[in-house]
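As structure tokens, one chain now follows by itself in the form predicted alone.
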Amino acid sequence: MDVVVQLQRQLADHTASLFHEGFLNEQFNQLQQLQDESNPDFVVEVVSLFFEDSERLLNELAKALEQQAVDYKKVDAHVHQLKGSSSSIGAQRVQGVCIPFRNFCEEQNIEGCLKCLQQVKHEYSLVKNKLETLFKLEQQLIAAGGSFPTL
């Protein structure tokens, strides 16, 4: 099988699985629609900023929840920011965990917050790996002389 055709199929299958498994939603498609020839790395750049921001927020959340007297307003502000940034790229499973996380902040429930922190770290790690794989497949396809359809 032609390498380009094989890579196109892998890319299509991987992309479909991201949506089917609920990692991404329609917002990611809308983000891709903003990419064009004048800004071919737009999606990678936006998602890279999401990665940087999320890692900073997850570290801040861990630190805040380790404190003797937890500042739940601060924790909630970080979760709110993480929820917004995950929503903006379509990372719906990360966004979904942020909803009960915020509820636990409102209840000042440390056990619930710690459990949600572990869940959100897990979901973030999964979506990050999946998106990095997607971007590698796109790079391999371009390097092989192929192209992928823009949405």
Second form
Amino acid sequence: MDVVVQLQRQLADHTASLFHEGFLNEQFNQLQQLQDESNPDFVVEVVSLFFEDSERLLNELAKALEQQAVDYKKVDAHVHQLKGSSSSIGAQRVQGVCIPFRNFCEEQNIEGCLKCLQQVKHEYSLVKNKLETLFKLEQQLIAAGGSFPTL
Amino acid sequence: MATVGEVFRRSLPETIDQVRDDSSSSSELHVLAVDDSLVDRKVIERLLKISSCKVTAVESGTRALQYLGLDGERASVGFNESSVLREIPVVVMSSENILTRIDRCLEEGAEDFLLKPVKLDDVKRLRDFIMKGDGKDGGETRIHKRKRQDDYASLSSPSPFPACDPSSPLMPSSSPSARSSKRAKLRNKD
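Target state, the form predicted in complex with its partner chain; input state, the form predicted alone:
Full complex below, order starting with the chain above.
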């Protein structure tokens, strides 16, 4: 029983810090509301899609910004997609970097774009790690016989 | 920017031919959701299912047309000819909170506009609104419904059906007070 309590606390703390530090926002709660017995893995599934999608987009962005003649419309389209999907899962900090990123696209500012790409990659890997930890804790908790409340 | 939208339909049967038999016997809404983002498709699908809607999620306007049987060569019924299809409420979803674009969507006949990220309450509110019956809003929305019929008749047009295309030049927005309350509601979503 102690293990369960411990894990529950760990999970609660970790989740709280994710929100507190701005990695996640209310939209993530919305996703959790959509999870139930009939769809017990919904959040993990959506977030996994987000990971796949983001990695693809980040690769495309890197490629696009390496070109001699940068196609800023294309870059902007990718950033727009990244902004959209991160917003849909509540990945606030990733979403946040996309805003100045789009502005730099509009200005056709290569320096600004490259800097934003670095930042967004950084924020993405941070939130990815934290979400993976979250899911791992949830799994451990379930394995230990406990359950986690959705926020 | 890619356009997204949703097409609401009461109990869409498997083939368009059955459309005319479709009376309002079933109270389940069937929604055709269009979004090029896989993540968003998954989310909207779940949002709608949890709100007791039947969902078909497709990735583009082209696919939407194909699903509705309106994809040019194989179209069994012309869009203009089908009075039932014309009555399908259209809702536009976008992450861009740009008033002129929102206005334009509403002017072109969209039933409503959902600002992304979409929340469960948005979908529930929308579903209730649609279920209360088209025409409840009376003359106001009806007047603007499918005004630009000609635009949709051309299936080779680049703008995806049936959502408006925000990337084309915007008209100056002259919004009558009829829509101002709707706009006010939408704007508060900052």
